[in-house]
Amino acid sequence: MGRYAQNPAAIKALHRGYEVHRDVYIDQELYQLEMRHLFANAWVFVGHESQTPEKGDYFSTQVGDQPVIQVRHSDGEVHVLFNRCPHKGTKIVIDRAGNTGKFFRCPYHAWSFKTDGCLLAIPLKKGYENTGFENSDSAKGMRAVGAVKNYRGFIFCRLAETGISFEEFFGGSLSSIDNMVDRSPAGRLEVAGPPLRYLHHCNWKMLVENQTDTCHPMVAHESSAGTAVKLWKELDMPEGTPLPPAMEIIAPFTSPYEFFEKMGIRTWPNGHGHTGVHHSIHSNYSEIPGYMDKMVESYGEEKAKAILGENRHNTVYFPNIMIKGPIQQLRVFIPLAADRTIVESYIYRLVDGPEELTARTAMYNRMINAPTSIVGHDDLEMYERAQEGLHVNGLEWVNIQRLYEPGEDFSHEAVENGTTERQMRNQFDAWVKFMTCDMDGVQEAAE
C-alpha cells in the first residue's frame, strides 16, 4: 500500500489554494485511487441518448478505468451496466456498438441476460440446485452502476451506490446544456457521426484545465492560428470582404489578452465552470439564413434571441467532459494511466435546425480536434512537454495562481475576470472532495 491509500489527509495536502503537487499528474498510485474514488463518487458522462436509439441498442464505454455498456431496455430507459459477466467475469460485449436483440449473452458458457442486466438462463441450471446459488451476487446477474440519469438526452452516471445526488452535483452548471439542446427548434439533439478519437500522452487533468486557459492562445497557437490570419492579410481582399468558415473558426484564437479577459469566466460549486460569459470565439459567426425564423416559430421571438444570444465558450463537467454549447460538441477526457489520456470529440445535430450548422460543427472539429487538426498539435505538444518537465526535480509545485484571494470559496456561484485560474482551483477543491469523501474516517478508525 502506497503513501496516498487511504490516507485522505496526505491526499488534501496535494492542494493548498494557490498551487498543486506535481503528484497529481505523475503519480501512478495517485491515478489509480482516481479510478476507484474520484470516478465511483463523482457523477461521469457515459453517452448520448441518440447513440442508442432502438430497444436492444447499445455502447460501450468506460467510466473511469469500469467498462460499461449504455443499453436500450424492453420498456424504453436507458440501463448502464458494467460490461462483465457475473460467472467467469468476461466482458459481455467488445464491439463499441450494436444491437444485442432481447438479451445479452455470454460468449464463454452463454449465461445470457435481460437488457437491464437481471439474469435470464444458464445452460444445465440444475447443476446449480441445492448449492445456495439464488443467493449469490452471480445470480442477481449483470451489475448496474450505482445510479443513472437522463438529463435531455445526455446519459451520467455514477459509480456508487450512495452518493452526491445528480442535482446536488451538477447544479447551475446545468444551464450549458440546456442552452445547446434548447438551440434545436424541436428542443433536442442527436449525435452526428463516432467521435475523432486520439491518444495524448499527459495526464487527463492537463486537458481538463486547458479547457478554461485563457492566457494561452495568442502564444501557442500564434505558429497556427496566426499564420493563418497572416496568410488571410497577405491576400488583401477588398474591404468588407466576408471571412471564410474555415477563417470564422480560427482567426478569434489569436484574440488579445484583452478579449479573453472581457469575456469572464463563470464558476460553480463541485469543479464544474464555464469561459465566456460576456462574449467568446464564437460570438461572431456568421447567421445561417432561415435558422433565426425557426428558433422564433418554436420559442417566440424574446427566447429566441435570448437562446442564440448566449455563447459559452467552454463548459468544463467535471470530472472529465467540456462541451461547446454555440457548436453543439462534447470532448471526454478518458483516463488510461497517469501519463496516457484518450479523447473523444463528438458533435451534434440539431434537430429540426439546419444542416449548415451540423457543417460548420464538423469543420471546426477537424480543424481544432482532430489527429490531423492544425490548432490541436500546439496543444498536445505543450502537454507532453509538461508532462515531461514535472519530472524535474528542481521545483515540486505547479502554479495556480493567477487572481487568487485567500480563503477563496467555491460553495456558490462566482463570475470573474476571464482569465483567472479561479476555475481550475475549483476542480482542484472538486478532486480533493471527491477523492476523500468515501476515506474520511478510515484513517482515524485505524489509528
Contents of the next structure:
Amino acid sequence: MGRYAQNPAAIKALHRGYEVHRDVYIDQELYQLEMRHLFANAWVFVGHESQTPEKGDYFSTQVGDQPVIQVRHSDGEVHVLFNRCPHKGTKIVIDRAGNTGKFFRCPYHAWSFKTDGCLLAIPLKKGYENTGFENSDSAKGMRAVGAVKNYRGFIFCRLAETGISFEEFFGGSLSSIDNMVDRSPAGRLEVAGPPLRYLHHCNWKMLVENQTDTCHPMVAHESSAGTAVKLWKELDMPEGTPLPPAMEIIAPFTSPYEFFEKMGIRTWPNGHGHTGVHHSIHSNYSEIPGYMDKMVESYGEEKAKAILGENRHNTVYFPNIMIKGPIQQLRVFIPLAADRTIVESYIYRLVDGPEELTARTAMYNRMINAPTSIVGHDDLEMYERAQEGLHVNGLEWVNIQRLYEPGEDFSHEAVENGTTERQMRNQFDAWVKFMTCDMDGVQEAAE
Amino acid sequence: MTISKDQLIDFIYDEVRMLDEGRYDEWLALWLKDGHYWMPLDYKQTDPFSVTSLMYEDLFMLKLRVERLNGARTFSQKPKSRCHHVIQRPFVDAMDEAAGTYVTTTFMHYVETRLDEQTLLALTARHELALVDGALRIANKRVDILNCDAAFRNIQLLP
Ligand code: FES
Ligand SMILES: [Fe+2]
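Return one more block: the form predicted together with the partner chain, after the form predicted alone shown previously.
Below is the whole assembly, all chains and molecules, this chain first.
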C-alpha cells in the first residue's frame, strides 16, 4: 500500500498555503488517487451537446481515466455511460463519434442496450435461466455515471453517485459560460470541427495552473509574440494601418507586467477562477460589421453592450478545463498519467453570429494551441522542464506565493491584482477537498 | 519559356533539401507574396477558415516562424530541432503552359528530432507552382498528415 491511499492527513499536508509538495505532480499513486477521488467527486466536462445533435448520436471520450460515451437518447436527452460492456468489459464504441441508431450492440457476443444503457437483449438468453443472472450487476446493462448536467449546451458529469450538486460546485463561475453562449445572437453555440490534440509529457495540473499564470507570457512568449511585433515594425506600414488578424491575436502576449496586474483575477469557491476581470488580451479585437446590430436585435442595446463589454481572458473550471468566452474556445486537459496529459482544444461557432468570428477563433486556436504552434511550444517546454526538474531531491516544494496572504479563505468570491497566484492556491484548496471528501476517517479529521 | 516535367520534379526535391538543411531564407524566397502554407487538421478537410487547421499561414507568419527559430530567446529551440524528408518522385498533376501554373503531389516521410525524441510523419504534399519572371515559385502548399487526428507531440519545423 502506498503513502497516500486512505490517508487524508498526508494529502492535506501536501498543500501548505503558499507552496505544494512536488508529489502532486510526479507521484503516480497520487495520480491514481486523483482519478479515484477527485475526478469522481468533482463535476467534470464531457463534451458539447452539438457533438451529438440527433438521437443515437454518440461521442466517446474520457472523464479522468474512465472511458465514457456521451449519447443522445430516444427522449432527446444527453446521457453519459461508461464505455464498457457489462458482460466481459469490451468497449462498446471505439470510434470517436457516430450514430448507433436505437441501441448499442456489443461486437463481442451481441448483447444490446438502449441508448440510456438499459439491457435490451442477449442472444440465447435461456442459458442464463435459473442462474441468478438477474441479480448480477451485468443484468443492469451499461453503467451510467452518477449524475449529468447539460448547462447551456455544455455536458458535465459527476462520476460519483452522491456528492456536491452542479449548482453548488460551480456557483458564480457559470457566468463565464453564460457570457460565452450569450455572445451568440441565438444564445447557442455549435462545435466547429474536431479539436486539436497535443500530447504533453507533464502533469495535467501544470497546464491548468498556467491558465492564470500572468507573469509568463512576456517571458516565455517573447520569441513568438516579441518577434511578431518586431517583424511588423520592420514592414514600416503607414501610421494607423490596422493590424492584420494574426497580429491582433499574437501581439498582446508581449504586454507589460502592468497590463496583467491591472487586468485582475477573480476566484470562486471549489477551485474556479479567471483572469481578465477588467480587460484582457482579447479586449482590442476589431469589430465585425453587423454583429453588434444582431446582438442589439436579440438582447436590446444595454444587455448587448454588457455581454460584449465583458472580456474575460481564461476561466478555469476546476478540475480540468479552461474556456475563453470572448473567442468561444474550450481546452480540456485530459490526465493520462502523472507525467502524461493530452490537451484537446475545441472551438465553437456562434449560432446566427458572423462567420468572421469563427475564422478568428480558428486562427487563434491554430496559432496558439496547435502542436505546430509557435506559442504553445514554449509553454510545453516549460512544463516538461519542470516535470524533470522536480525530481531534484532536497528541494521538494513548489512555490505559489505571489501576493499570498496568510489565512486566505477560498469559500467566497474574491477579486485581486491580476498577477496574484491566488487562483493556483484556490485550485489546491479544492484539490485537497475533493481528494479527501470520500476517504475513510475524513469526517473525524475535519472536526 | 517552358517548364519541363523534370524541372518541376527537381524543384520539389530542391525545396525539401532547403528545409532539411535549414536554408530558410532561400526557402522563403521561393514563395509568392500571397501564398498560403496549409496543414489541415482533419482528413480531407476542405475549409481552412471556419474549422481549426494545424497551420494556415501567409508569408508574414512563415517569416515569423523562421525568425523565431533563429531567435536568441526561443527556449523550446535550445537545442534546435532537425528534420529529414524522404520523398517519392513527385506526380505532376497539372501543367498549364499558357498560364504558367503547375500542380504536383508528393508522398513523403518526414522525420523531426530534438533531444531524445524523434517523430515520423507520413505526408502528402500538394504544391501549386507558378512561373514568374522565368522562375518557378510556390503559389500554395498543402500538407496532409496521414494520422492527422492523432494526438501529436511537437511539430516545430516545416514539413
Ligand atoms: S463482451 Fe460484450 S457481449 Fe460479451
Ligand atoms: Fe503561455
